[in-house]
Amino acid sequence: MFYTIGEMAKKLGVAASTLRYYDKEGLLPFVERSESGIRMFNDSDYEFLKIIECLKHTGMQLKDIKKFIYLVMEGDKSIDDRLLLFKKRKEEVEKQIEKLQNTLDVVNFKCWYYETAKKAGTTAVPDNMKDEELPEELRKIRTQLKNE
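Would you output the structure of this chain only, in the form predicted on its own?
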């Protein structure tokens, strides 16, 4: 089954202009065109486009995504290169997750802090609490905030 650019964009949850931009940047060499030049997306293109979106969300630049696409088009001789690329992306995503987890920990601490201050009517209460009075999961975060 074939999809128009608008149908595929809707299926992916992106703007049609995004797919046109990808095509202009050379990211869609696999997409067929009708005799009149209209892009005709198929089901396997959808999977490829989902991988492109995934790589974008990892922070990969379009020029590097383009290199990946051409590696795929080379066939089995590029399996090692593609595996290495995804292992590197995995490491990057793990670093991003760690940073986001640290950010979430601080946000959770500050939610607790201001909830406690609101109940007491002053920030002096959470400020003057001893570590053992804090919820255990927040102690380390307060220490990190005070030492940074």
The other form holds:
There are 2 protein chains.
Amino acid sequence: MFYTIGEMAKKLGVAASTLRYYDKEGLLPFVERSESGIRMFNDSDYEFLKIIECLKHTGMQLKDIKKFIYLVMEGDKSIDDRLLLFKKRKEEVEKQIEKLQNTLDVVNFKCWYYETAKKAGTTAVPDNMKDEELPEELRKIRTQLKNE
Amino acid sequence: MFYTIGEMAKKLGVAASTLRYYDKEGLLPFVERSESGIRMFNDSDYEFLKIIECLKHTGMQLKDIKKFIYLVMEGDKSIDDRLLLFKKRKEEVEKQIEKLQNTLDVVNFKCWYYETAKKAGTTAVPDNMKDEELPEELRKIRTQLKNE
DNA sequence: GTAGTAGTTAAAGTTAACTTTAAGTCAATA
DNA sequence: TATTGACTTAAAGTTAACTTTAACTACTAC
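Okay, that's the form predicted on its own, but what's the structure of the form predicted in complex with a further copy of the same chain?
Once more the chain from above appears, this time first in line as the rest of the complex follows.
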């Protein structure tokens, strides 16, 4: 079963021009063409594209994803490299989640801050609260925001 | 206590040119200047910059962060708007964490895939494994990657 | 056979967030 | 007084990842 670029783009939820751009950049060396030059995507191409999408979500750049594609093209002799690559991505994503969790902590502090300000009608109230007056889990955050 | 742009940049771990850029874009209307035109940052400016940093980490664009800065400048009458803004950022960050968690699931599948391929010396082994042969938590992921 | 829709390329344009450069000012030290 | 180093601005340059445009070709329906 083959798909045109438009069909595959729809299946993936991206623009067809994005797939053409990826192809131009050398990320899709596996895509076949019809006699008249039209791209013919198949199901294994879909799987490839899903992995490209996944790697992109881990924060990898297209030029590095391209290198991975070429590792796959090399076959079984690049298995070790590919395993290492995914282990690296795992670490990266875990770091990103941790960073977002810290960001969320600050956002939650600010939500509390403005809830408190809203009730009082002024930000002076949360601003002037002593450390003991604020929820325990928020104290560290406020200190971080003020100090070094 | 005042800081020059270089000192504040160092304190924040960014380039001084970045702070100048933010200023040019109107994100730092609160920064004072000396008679000779040199920026003088103080501790409350640091707090502002930490919040700008936080909002940036939530995925907000500078032009939208600028709007927030102007809400702060308006004083207590914009408390409700600011609360709403942070509630929105909270939702956004939670969504991003969820997305990264899904990405991590795929990466973990790929780690297992290449560990298995490494042991066998070929990707044919994990490729040809029946659903029942792979760890339960990975089955859904493989199906997702292959199908729609 | 013609209209319409989807495919093709190459090349130029877009956007965000910086970064660099050039030319100059200012304050402190040798 | 001269040098040094950090500050200033405006403007141009950079980068990644697309997106758009123009000019063309190919398949499908009527």
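Here the structure is a predicted model, which means the values were calculated and not measured. By rigid core we mean the largest C-alpha set that fits within 1.5 Å across both forms. Numbering follows the first chain given and starts at 1.
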{"query": "Option at the hinge, rigid-body rotation between these two forms, list K99, M73, K24, G37", "finding": "K99"}
{"query": "Relative rotation of the two rigid parts between these two forms, taken as the smaller one's turn in degrees", "finding": "15"}
{"query": "Per-residue Cα shift, E136, between these two forms [Å; core superposed]", "finding": "4.3"}
{"query": "Core-aligned CA shift between these two forms for P126 (Å)", "finding": "3.3"}
